[in-house]
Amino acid sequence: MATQALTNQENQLPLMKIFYALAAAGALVFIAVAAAGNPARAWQAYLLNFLFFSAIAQGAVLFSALMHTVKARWSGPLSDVAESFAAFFPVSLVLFIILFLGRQYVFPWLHEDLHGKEVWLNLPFLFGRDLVGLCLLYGFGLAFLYHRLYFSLKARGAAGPFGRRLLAHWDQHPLDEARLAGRMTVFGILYLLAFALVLSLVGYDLVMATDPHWYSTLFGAYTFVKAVYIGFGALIVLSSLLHLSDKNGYRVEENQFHDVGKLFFAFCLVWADFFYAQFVVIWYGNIPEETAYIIERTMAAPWNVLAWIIFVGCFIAPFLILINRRIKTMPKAMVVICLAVMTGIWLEHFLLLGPSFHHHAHHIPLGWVEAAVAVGFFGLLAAAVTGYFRQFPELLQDKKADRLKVEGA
């Protein structure tokens, strides 16, 4: 196992260089655009991609916390991969702090009369509460991961440098495993609760507040359901790619692909239901300050075209395709479907934010800047996940008995 783990680490080195290069390229484009006379577009692309890629990591880690909390033993190899996205948490936190530098470009309400909403919408309070919320969410997630790694590494051994240091520390300071398992469950539950609360807060503060005179009490739930949707999609993509590769021992059974595919399909329905639940209440109430937001994004040109693309790509097409049971067991097909859905949700983020930044646009203001910054953020996320597996390569080994032992902890 140690030899195979070392081989895996060597194979990951070229990937790490590629991902760092993508991150550097995205950063250079962002800095160049911000410094060359269009800082608003650069920072708005930054906000879009921060929300999207952070949601992917948050939603993927939720899978492992949820599976452990409900004692779902079938999820073993999938949970191992889901936990790798926690490596992006510290990066996401730093990226959020950097967002403060572009505050004048991503908060259009700074120059508006808020009609009494200044108590909630002021920069120190907004950044302070969101920073505390993200620290709690990421803290609970990393604490859960620490306890999960204890049982994983104790069962399988450690081949990576950081994993060996952790095992040496635990050998020198033995822990009560029963107590540790109980604490892991507590941290898993706390992560689930913080996920719902913090993502709701972030949705209200960083997305809904870009149009401060519009509100929806369901927007918070819509935000975290969307994060689960794309987080599960990213998990399926990464698990499928690892499963299809012959450079590691990672394998997922057909029934496990089917089960996680059913979860992905379920959140396709939940996402659409939450969108409809918001839309129908606003349409039925027909109150101008509520309907203007929806009309601009779904019925007025040029945004209506983008809205239909998103609706078809994120709901209609996946719904019709994933009704077929066989599709959910085909890794290559699921990679294509999940990537299409994730692209659609990225566009949905732009649809929610764009009209607030581009009033009276005659065409969709989406171009190479947003794409280049997205490539940079992807590079950061991919580098973080790859670095995680370099530190813990044993998690990519196919050891069914060990996985059952970990899940039974």
The other form holds:
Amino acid sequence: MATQALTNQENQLPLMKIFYALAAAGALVFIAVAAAGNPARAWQAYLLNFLFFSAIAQGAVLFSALMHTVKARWSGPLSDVAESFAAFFPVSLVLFIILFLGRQYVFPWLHEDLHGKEVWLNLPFLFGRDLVGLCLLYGFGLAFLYHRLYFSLKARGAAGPFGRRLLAHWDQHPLDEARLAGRMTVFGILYLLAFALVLSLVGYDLVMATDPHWYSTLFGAYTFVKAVYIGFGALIVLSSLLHLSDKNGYRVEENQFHDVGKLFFAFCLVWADFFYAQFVVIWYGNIPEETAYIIERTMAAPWNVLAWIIFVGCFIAPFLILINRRIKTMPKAMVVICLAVMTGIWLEHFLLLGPSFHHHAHHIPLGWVEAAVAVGFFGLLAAAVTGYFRQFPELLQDKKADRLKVEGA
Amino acid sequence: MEQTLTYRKIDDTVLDTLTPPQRSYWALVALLFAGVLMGAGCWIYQILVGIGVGGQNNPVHWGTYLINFVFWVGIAHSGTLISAILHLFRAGWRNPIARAAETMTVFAVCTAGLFPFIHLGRVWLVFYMLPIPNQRTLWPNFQSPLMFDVVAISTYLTVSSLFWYTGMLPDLAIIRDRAVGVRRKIFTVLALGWTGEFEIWRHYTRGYLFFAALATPLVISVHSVVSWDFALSVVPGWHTTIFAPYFVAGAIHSGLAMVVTLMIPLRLIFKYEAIITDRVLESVAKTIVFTGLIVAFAYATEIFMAWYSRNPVEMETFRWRALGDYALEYWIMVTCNTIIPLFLLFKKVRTNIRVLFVISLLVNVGMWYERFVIIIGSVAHDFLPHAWGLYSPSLIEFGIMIGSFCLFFFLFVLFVKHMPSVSMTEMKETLHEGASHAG
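Having gone through the form predicted on its own, I am curious about the other one (the form predicted in complex with the partner chain); can you provide its structure?
Let's see the whole complex now, leading with the same chain.
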């Protein structure tokens, strides 16, 4: 099992190598397809995976910021793991900048008459505002993480290279802990606010605008709720794998699994609610310019099959399964469920984007290119997270003093 | 503060509120009842003369009756948020106010439920709404959002009443055990034979938890359905996908404000300071900031999307909302709901009880105006300029509206003096920190 080696120094390098190899393989496929055959398909797969994997990282970090803001007392070890996803933030930012190269292929509106929408939908403004937004979001997230690490490392000591450097820096320049704790809360709240606003913006610009004449006011909120859903899913997967591994001291209590499982279940409902709130209004109103988007994606072939797979995989099945109390306390089962849901949401990204890129498709244009690029992005995310734990291995050791007590003191 | 509480002190503090009331209490009850009678008189007048005595006319057919309906349903929601959702979240600070909030829910739904009746021209024919086989060949249109509403609101009333009553059972037993005479007989019936055995407690806690779990999706669905009364149409300003979550958040926003409005006098009069502590009110205040932010997000999104759509009708609707005939109402709404709650971010503001009370009143006003802006504004100024028209409520409508407020406070005032307005059971659970029965 890959994650079993996370804290084991000898085994860790191969693990990193595997992830780097996956990333490189994905990149190679992407470059090969982009250069040789079908650049549109390569870039569209890139956009899909950029959105999906960035949302995972953003949603997982949200868990920690949220738990800290509401002063939750149960989430200690889960927050530690959630924060590790912040290591993907710089990668995600770079990936967004690279997206600029594929602008011809991911913005179908570039050569359309937009009837006045050019004010909002033009490349410099779009990239400018989204870049600023992502910088703010990631900046707040990393600032929050920095403060969290201060209290973690002070309490547990640092075993990794970067952790030791941070600790040495703090020892040389002592900080006022009360002020630091206050600032941490402020950054946590700012991250939450930025999360809602920036993910809405990204949803409007990179997903909704691929069909420039369609709009839905809930789309932004739907985008960030989806990110929370898969972010929590990824958090459950990673913490379960770490918990099941006997190579590290990381353990999660049964009631903690139960609680995070309940939250995941709640966001399953919220996701379905936000989907339905859009669907029913558009379907019932039946205004031609609105309803075409829904009909194309949920009722007309070939996309309707995909829509049903997603609805069953992301709502009906997890809803029926997660009603059961015991299943939420079983890490192995939860890994399977969360991975299935995440796959469903990956397909859902594809469903939203696909019809805008492939008009009049006779079959669902999903194939090995999308999968290979996804593998590459997974490699990057996994390498970033593994690298984080390599720098801060103490986060996976036996649980020490409760951090909240340290902060409160 | 809570650490100084004991079981006995909790019982004494709460039961002290049930002593025979003073004359001033009855004076207040009489005043509120007079208000109720005045409202009822206005309604009777409307029934006798006709629905035309209200200000509704072309093109605004839904006036204050619908505003008040949505307003009271909204008020109801935070009761369930506090009693059910926060119970599932194990937020201990909700325990002291859960009972009062749930009571508020039940009475607010009752008040809200009156308004569709008041809005009917021939209220005695209301049974046409029922799906009874008949010779009139009338059958309710189940595809109509208004029928969804009937089902949603009656389900909500049923579940929240049962939840409220279930939560009260152990407390009713406490009162029964201390009461004498007729009171004892009444409370013996009300307590449903509660003995406090282990088995009974086990069933009670599980039952309470299940109610909480059922009430949570219900509260969201009910106000979503209320929002779809508007959003499923094609009227600009109504037909928008964000309406369901936006209405739910707005409902909780107004309900939390109403909780603060009710709790501050309650704790002053009943000397509940040791139970409803400053920390509790502060937590409600923080939650108001959160719901206020969601509401602000929705306002901003609507305007942005109208602009982004480049749809002339949408753009005109939102331009007119902010700058047209109802601009004053619009800006009252924006200020009271989104800007003023932000002051609660400052600890000094939210710990100052007087300021908090004033802010809670302003949020209530703002949320009433939100419904005004949505319900009146959109139909007053829709597709056809030829069909534009303004609306203002008539005196009869004001009478009925004041009557509805009097009815709500009348019921609430009666309740707090005759039933335990704080859950003694849940307060005792709070003493054992972390041992809440939310499994």
